[in-house]
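Form predicted on its own, single chain, as structure tokens, below.
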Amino acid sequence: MLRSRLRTIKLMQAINQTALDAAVAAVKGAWPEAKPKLGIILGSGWSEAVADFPVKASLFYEQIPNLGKPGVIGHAGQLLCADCSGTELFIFQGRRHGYEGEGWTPIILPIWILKQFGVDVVLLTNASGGIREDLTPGSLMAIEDHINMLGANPLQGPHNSNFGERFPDQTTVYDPGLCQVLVAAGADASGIYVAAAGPTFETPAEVRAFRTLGADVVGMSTVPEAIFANAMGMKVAGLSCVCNRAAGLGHEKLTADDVIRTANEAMPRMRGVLKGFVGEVCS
């Protein structure tokens, strides 16, 4: 019985190529002439950070097969085709998370869609808890590397050559040049992001362990998309809004509402950094 259940879990977690193809077909059917140059995936609290980019068209996630409505507050659940000085952008307002229990397919689907539209550069954003002393709530950190503490990897399972090599190099998952662009656009610092599985916030003991490992902020996302995009040869940038001090480093109880409140307070700076980054990349 246990062996049968483990097989079921494995099948649920596997990336479904047929599901990926159906999603791409739906978006291409809706926007057959679209030619985006850049993709952005917005994490918790980031949905309004793209208000400076005029929207040409939009699709609810429910209109994209196998993507589905985000199960977390602060994720609008829309794909936007937007404009930046004549350059098209695909902006995913919200992401799916592993702790939602629906497998890898909806998590990496935005990356696959971007790749099939010819996008070679993707910006991943998220909310995080600050571990490093200078990364206080409201800080923006460009991600220069990550530590995967999810306990899994989206490329596990039978090798699919469409996803790149069997053993992709991860020396520079996050493009150093793009990291510098984020800092020049107004990010406060750069550093290391550690991804934990969630949906619980981390314990103080875990945060101490992450600090010892070299992590500067902690969150529950981003790493799967970064791994997948890097494997397929895309350039990846990452930007994290520090929305609270990680567990044990502050005196307040951690809540999801506080994450959204802090993101809203930091929104003018978030918009400014995104606008500067997109303007530079698309120039």
Given for the second form:
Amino acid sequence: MLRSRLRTIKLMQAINQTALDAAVAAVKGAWPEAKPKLGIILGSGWSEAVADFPVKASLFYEQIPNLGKPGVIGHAGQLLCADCSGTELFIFQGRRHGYEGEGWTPIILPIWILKQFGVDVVLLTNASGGIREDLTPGSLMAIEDHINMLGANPLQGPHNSNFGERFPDQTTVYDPGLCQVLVAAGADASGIYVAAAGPTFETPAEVRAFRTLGADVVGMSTVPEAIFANAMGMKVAGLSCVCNRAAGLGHEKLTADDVIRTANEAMPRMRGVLKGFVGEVCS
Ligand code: HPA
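We have the form predicted on its own; now please give the form predicted in complex with ligand HPA.
Entire complex below, previous chain first.
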């Protein structure tokens, strides 16, 4: 009983500034000369989609205090400093999720690190279940906007002015120009992402409710990082690989292995869109 109460308290724990500072000190200590222009956070199944960018240096997440190893399949757990025609990128291969129960700090830490290195454009990728009819497995959807159904927000807690205003505007969390760049680079569609808390997949009734609310795909991530990056004035792009029809819309039971398998099948197209996007943003 006491253990589970402590767990709940940790889940709700506000972002820990001291923990963020320690992580930045470690990355700056390892790469004092790095000047990345763009940051990418790779979600489930996306780790190999950056194979076109030569890696100059890498750090395991365990070498970055307070980031911790992603506990989810399909997340490699390395930070790469990579090159795109002379421009540096920081690529986080894997993210932490709310359902891992470690609080907000490890989830938003990649965004904070990027910001401290002067990056002001971030691409967030993820896997999702398709709700809109055209969003069949293997489709790539640029995120136009989100619906936060996590039941929580990373900026809850005492106001820390390092993270922006107390009441950040969210009229354009996802930069419309970057959304267009993703579509021009080969994304099949654009639409609305709803974040559910997980780790369960949704029930068919929840999926019907999300459709009524206006969601096109459903996933378990991305929204906290987007909220945090937007609050700090960064430009955000989001790209989702639709890995299954959402619960109740397809014939199969949902499994994480099937999600990764579909992402692997879509990999050539995921690589192509990332290559086009990064080439355009870094040109
Ligand atoms: N729901 C939530 N997250 C997901 C799904 C889904 O159907 N597919 C891949 N990630």
